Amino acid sequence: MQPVAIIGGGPAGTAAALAALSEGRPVRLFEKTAFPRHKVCGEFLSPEVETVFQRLGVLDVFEAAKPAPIRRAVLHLGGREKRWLLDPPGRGLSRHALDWALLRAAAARGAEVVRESRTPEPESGPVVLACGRRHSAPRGDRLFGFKAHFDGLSDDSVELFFFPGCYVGVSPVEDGKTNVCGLAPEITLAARGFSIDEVLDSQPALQERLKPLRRRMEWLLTAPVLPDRRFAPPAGETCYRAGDALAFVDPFTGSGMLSALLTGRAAGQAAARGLGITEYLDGCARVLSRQYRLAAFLRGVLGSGLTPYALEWIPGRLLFHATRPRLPAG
């Protein structure tokens, strides 16, 4: 039997592994990074991903990293406050942690871990991408995300920064450590020589928020940040996509790693089953459109003036539901 074969190996990818070895068909998992590594990203984890990862059989692995509870939500926005409580709780969990504890899971499970990247041809058996973002942007023109994790007091919210052309997220993860990460304009950042403490420190709620922590590590920098997704297959399409290969969802959703992990276990599925690339495709979008189209109004309504007003209407806990995927049955 022809093995899957699954390029990249974080959330998708090795929830696509741990899907197709669950069908019985044997995998290999290209991943040219050394693990265990840092990734920009919110680190934030959705009350649906417990659902996930027990369908993946991972659960315990999951536990065993020991995430932190976040159970409050906090939006600032011009000066105004939206708080909420998260029931059931979210996750916090560093990259560093879930994807090393997720890659050895799925070589546990018998996925043959290949040390290296490339694209096998669609003849040698069926191909899962997911080795996330690929695109391109003018110099000048580009949004950046960063990331660093700090030391000191931890809570159990996750709290939203919004100011001019920029979002800053503030969550806790695993062992009291407090993931902050954010998106900024190139615009922004070279104005203050591309550091993003003077970034930061220019607001003076998430300066205030900030002050009892202590940063542990350099700023991590990548971009392009592009929403983006593509739920229509390209012309002689043969590979399914899953994770930010298919679909980039606006960060300040925090429903980004549970569409990674959903897509990847939808696309092991469908690569084992011999599933077509249409029909694997629709079924990710009625998993993710919903989504897709409120992140996209709220991304208007961000780049209006009229934001804290508009905002100050939703409910919290209606405005947080709104923006999951869909979690399909089974």
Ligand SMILES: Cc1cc2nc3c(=O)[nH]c(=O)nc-3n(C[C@H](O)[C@H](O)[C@H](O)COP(=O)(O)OP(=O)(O)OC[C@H]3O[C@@H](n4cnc5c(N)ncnc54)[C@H](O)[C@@H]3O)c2cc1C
Contents of the next structure:
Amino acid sequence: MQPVAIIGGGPAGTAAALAALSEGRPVRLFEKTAFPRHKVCGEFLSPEVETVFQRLGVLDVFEAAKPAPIRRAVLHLGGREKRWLLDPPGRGLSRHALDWALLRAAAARGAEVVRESRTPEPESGPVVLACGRRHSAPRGDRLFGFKAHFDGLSDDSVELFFFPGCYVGVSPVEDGKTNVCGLAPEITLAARGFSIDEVLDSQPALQERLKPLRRRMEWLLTAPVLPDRRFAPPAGETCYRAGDALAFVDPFTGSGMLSALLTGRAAGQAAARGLGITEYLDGCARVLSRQYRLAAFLRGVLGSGLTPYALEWIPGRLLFHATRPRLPAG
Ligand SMILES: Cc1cc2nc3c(=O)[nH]c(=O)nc-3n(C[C@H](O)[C@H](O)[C@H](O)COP(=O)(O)OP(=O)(O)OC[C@H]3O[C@@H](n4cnc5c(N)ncnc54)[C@H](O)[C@@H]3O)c2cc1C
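Moving from the form predicted alone to the form predicted together with the ligand:
Next comes the full complex, and the chain you just saw is listed first.
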């Protein structure tokens, strides 16, 4: 039986591998980077990931990595704050730990992991494209992502600080560490010589939040970040796109990994069963499109000066729920 080829070993690629293996198909997974590795990400896992890990048969692997519980959410909008409880809680786990644990689990179940940068080959059997988001964007007003881990007292909240054109998230991960991750326009970063510390110090509320913490690693920067979706297949598409390679939701929603796991699992099943690409993509659109529409709307609101007033009347729990993908049954 021809193996399912999977390009990319992030959450989407490993979910696809685990799903295809449980359908009885052999899997060959190509990953260009040596794991474990750090990755720019808020590392906030939406509560629904536990159900997805259970369906993939790796909930024990996830729990063994000791993700931090995240029970409270706080939005800092200019001078105002919006707080609510997360029930069930979210979880915080570094990509260093998560991606490595999932890749090892896929290998332990029989996936052949090949350390290679790969492009899809025509006529080579089913291919899942899980290689992450596109990196190209016009110079000038590009958004860059950044992240570092900090030591010091950690708590159980995810806090998001919004300021012109930027947001920064602060939340716990495993082993008492705190992750600080954000997005900022090129122009803001360039004005401060790409010093992330200076950008963060310029915001009093953020400066106060980070005061008791000590940075334990260099800042990581990531290439331009732009929301993107490809639910309509380009002519001649033969791959099952999953995760960010299919659709990249604005990261402030903290739901990109959940979407990647869901579409990765669906892609692995579809590739193993020989489902048509259009049928597969229709299923993905049903799961993701509400979340994408709302995230795009909120991004527009956040970009306007009306943010604090516009968001004040929306209950936090509703805001949170509406920016998650729909969990398909079974
Ligand atoms: C600033 C920022 C903050 C974020 N915060 C959060 C958050 O808090 N919570 C959340 O849920 N989501 C968050 N996200 C989104 C989340 O990071 C992504 O949705 C998630 O990583 C998508 O997983 P993926 O497997 O599709 O892609 P990736 O995680 O990008 O994995 C793709 C993999 O493919 C490999 N690869 C690429 N090309 C090739 C090739 N040609 N051959 C072989 N291998 C290849 C790469 O090395 C990589 O390991 C954030 C994103 C950004 C930018």
